[in-house]
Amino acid sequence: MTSFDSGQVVEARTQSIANSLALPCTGDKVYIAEDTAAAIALLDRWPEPVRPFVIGACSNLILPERIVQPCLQLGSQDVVFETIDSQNVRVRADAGLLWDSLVERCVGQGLRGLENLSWIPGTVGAAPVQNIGAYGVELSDVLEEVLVYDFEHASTRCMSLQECHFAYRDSIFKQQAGRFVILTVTLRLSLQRPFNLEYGEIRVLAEQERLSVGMVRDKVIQVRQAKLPDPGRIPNVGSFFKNPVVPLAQAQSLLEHFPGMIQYPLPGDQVKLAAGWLIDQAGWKGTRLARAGVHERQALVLTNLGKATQKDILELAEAIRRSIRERYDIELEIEPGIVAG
């Protein structure tokens, strides 16, 4: 049990911990702080030996049954606008608010920046750690800063942008893992701001001449719900397996034995492979593995198709990364993060 001078008072309790692909996990120590300021004071003089593991909306992490590290719940769920000038506004958004609730607060103000990245599941706190990204928009287009518990420095800090490493799918929060505590992110949006509908299905909005945010954001909905399973009837983390990255040589001889296969060239000689088309191709879709299994309409995503845990769903996760490395010699990085027991 922890007090604080202001006399709150955070007990650790174990609880279950729910998450998007429906595996069964205990927490046996979970602290919750209900508010920014609770959560700073409780990681001033944090109780335990070891740092905590973070708990959000739980949505794209593969759990054990068991979690024996201590867990912190962040409960505050504030936004704040700041006008900059006519056309410009800072969002300030605390950790524990479900990221698409942002997105949808933010376009309802009519600012534009975040509609890309409508119907992302997770909370604002994890958006950082993935650096998340769609329809040809990431998260670093947008962020000014993240405010974190260093545990390395013992404080509380601001970060820029430019400090959080941000990459594909990647940032310093994921590559040291358990140093940051992610409380509050801010963000820099506008009333102006072009819309990017260079991707995929929402192309066909540029034909549009009196075009909304919210238009933007109904597309990606429609376009996110028709590919994606809804996680609430049909357990899953989203899309399981990155996007692999090929040098162009390699990308140009996949090509050569494997027509119609989908590329997107990047910077510096570079090819981006659609990784849902390599495990498709391979015949993974709507297949089985024990209680885990490919979705049958999109072979991104690997399902609980009922009681499945963590050791089932790698399996058949690793089965297909053999099966990909086999067949076109390349290596399939899981997104999602993977928890210790």
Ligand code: EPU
The other form holds:
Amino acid sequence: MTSFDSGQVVEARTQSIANSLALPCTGDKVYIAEDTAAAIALLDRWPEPVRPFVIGACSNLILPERIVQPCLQLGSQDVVFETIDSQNVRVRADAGLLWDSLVERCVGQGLRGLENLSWIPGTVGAAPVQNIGAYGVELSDVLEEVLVYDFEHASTRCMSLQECHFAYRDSIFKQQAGRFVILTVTLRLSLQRPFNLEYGEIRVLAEQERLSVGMVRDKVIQVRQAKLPDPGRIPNVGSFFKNPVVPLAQAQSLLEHFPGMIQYPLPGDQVKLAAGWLIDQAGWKGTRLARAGVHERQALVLTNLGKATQKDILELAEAIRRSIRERYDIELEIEPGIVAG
Ligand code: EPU
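Alternative state: the form predicted together with this ligand, after the form predicted on its own:
Let's see the whole complex now, leading with the same chain.
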């Protein structure tokens, strides 16, 4: 139990940790900070010898059966809207809020910038870690700064967009896991910014007259619900592997051997491949290994078929990685975080 000058008491308890893969998991010591001030007070006098493992909605994590490292859960859920000028609004959201609740609120106010990122599971605080992205938009396109507690400096500080080192499903928060606790995320949204409708399945909206931000959100939700299994019914963590990026020469040679391979050209003679296509063509869709499975409609999604553990999921992932290496000479990288026991 940790008490503060304010009289506030933060108690740590043993509790099971809900996660979207429905893996059995117990945290030996889970601290809960109800708001940002309580979180900062707790972190300033962190009572444990090791840094906390921050748990949000656990929708992008592969959890072990027991987490010995102390955990920290942030309950803060406020959102502050600050008008910049007649077109632009700064939105500061607390880490503990569900990401899609934030998107819904912003879209409800006619604010543009987050609509393509609708219906992504997880919390606001988790969004910068993997630089969430969908349908041609990434969080880094709209992010202004992140308020963190930085254990290296033993203090809170604001990190600019540049300091976050964002890349495809990557950031400093992923690279230096454990160093930062994300407290609030500040975004810059707009009432007028053009929609991004480049991505295949939402391109149809470009022909729509008087398109509203709400209509884009609805379409994105419809596409996601059709393609990705609902974690509430079929436990999963979304895309399990990153889409690999290879040099142009390798992509051309792969295309000769595998006509029809999906390829997206990138700047700098690089090509992004669709991991889902690679796994699908290798025959994995709808298969199972022990208590883990590959979803029958989307080969990029691994599922818990009931009572699976971290080991079952990782064994299936390893079998897939091996097969992709042998078939295409490509290394697949696991996208969600793997938490040590
Ligand atoms: N494909 C197959 N078979 C499959 C799955 C996909 O042939 O079983 C093909 C599709 O037909 C398509 C291509 O592979 O031509 C790419 O698939 P899709 O459009 O479904 O997108 P993705 O590359 O699988 C990425 C993100 C998703 C994001 C969508 C939309 C990654 C790893 N995944 O998926 O992000 O929602 O694009 O932007 O970048 C996530 O990160 O959890 C996630 C769901």
